[in-house]
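The chain that follows stands alone, in the form predicted alone, written as structure tokens.
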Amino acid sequence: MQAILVANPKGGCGKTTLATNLAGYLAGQNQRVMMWDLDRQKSSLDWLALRPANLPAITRLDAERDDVHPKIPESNDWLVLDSPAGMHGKNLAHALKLAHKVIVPVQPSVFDMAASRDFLDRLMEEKIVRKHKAFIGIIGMRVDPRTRAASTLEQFLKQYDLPVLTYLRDTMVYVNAAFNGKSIFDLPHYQAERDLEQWQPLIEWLKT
């Protein structure tokens, strides 16, 4: 089983959007997917409760967020962890021990970049990352490439020796899909064609 941790200490940066759509993509590839929502708000589980029964199945892991050794069924191919805002210290270390890939969403705002700077610095000091047992990828979230904010975000991310996997646009496609317990990968292709293209670099990274 492989595990993906979606993490950033800043609230509202798109962690749940990424986590739910990752789970939706993997399930659509006939993978057995389990989701562990570490946030007290349990937004990912709310989304999962709305998911139609005719879509590829995603199961939930019922465990407390500070559970160091959660009982994860070995029959799963993937575990997707949706982390809370402000996760650090022991809780972050515990989640990292499970993770093979860590995805850090960053929005093009001064507040998001400031929070992400400290988090990325701490993350790269974690033993599991330094020993190359977990690999970090960055996603630019809600980015309009025509704006100065997008250019500033791009320059900010260049200071890190980490792959910037892709930039995802700000669109209601994600919001409308989530209202129905769906990911963009569950929609008709014509409804999400542009967004599916933006996801391709992230999908290729997951395969490496």
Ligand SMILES: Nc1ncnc2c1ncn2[C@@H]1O[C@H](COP(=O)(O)OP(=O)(O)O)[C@@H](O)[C@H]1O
Contents of the next structure:
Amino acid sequence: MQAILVANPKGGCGKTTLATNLAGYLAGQNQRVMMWDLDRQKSSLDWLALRPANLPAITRLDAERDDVHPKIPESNDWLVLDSPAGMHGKNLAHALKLAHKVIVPVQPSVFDMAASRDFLDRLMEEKIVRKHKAFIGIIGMRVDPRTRAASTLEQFLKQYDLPVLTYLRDTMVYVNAAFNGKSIFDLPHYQAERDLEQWQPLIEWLKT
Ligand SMILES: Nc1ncnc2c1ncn2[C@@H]1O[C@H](COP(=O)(O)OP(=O)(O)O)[C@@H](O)[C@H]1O
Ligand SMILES: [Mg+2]
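Next block: the form predicted together with this ligand, after the form predicted alone:
Whole complex next, starting from this chain.
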């Protein structure tokens, strides 16, 4: 089983959007996927509750947020962890211990980058990351890669030697899909063509 943690201390940067779509993608690939929502707001679980029964199944892990040794059924292929804004300290360390991959959505604004700085500093200091036991992928969220904002983000990330895996555009496709408990991978192809394309580098990275 592989665990993927979606994290960034900034609220509203796209963690739940990424986590739910990631789970939707994996489920659509006939993978057994479980979600663990570490956020008190439980947005991922709300989404899961809306998910139509005829779509590829995603199960939920019912464990306390601070459970250090949650019982994860062995039959799973993937565990997707959604996390709350402001996660740090012990909670972050515990989540990292479980994770094989960490996905960090960052919006390219001054505010978002400033809020991500401490987190990325901390992340790079974690033993598990330094030893290359957990891999970090950055996603430029709600941004067009051809803009100045995108190059500013890349410039900011250079100090960490972290490449931007892909950019996901700002679109109601995500918002509308979520209303129905869907990911973009559950939509007719033509409705999310550009977005499915933008996910490709992230999907390739998952396989590494
Ligand atoms: N790429 C996107 N395009 C349009 N809206 C988005 C996108 N990513 C996130 N959103 C919206 O932004 C808001 C915050 O995103 P969310 O995923 O809940 O962030 P977080 O979990 O980090 O707080 C939500 O209303 C979500 O629908
Ligand atoms: Mg969230």
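Numbering follows the first chain given and starts at 1. Computed from a prediction, not measured in an experiment: that's the story for all the values here. We call the rigid core whatever largest set of C-alpha positions still superposes within 1.5 Å between the two forms.
Superposed on the core, the two forms differ at Q159: its CA moves 2 Å or more between the two forms.
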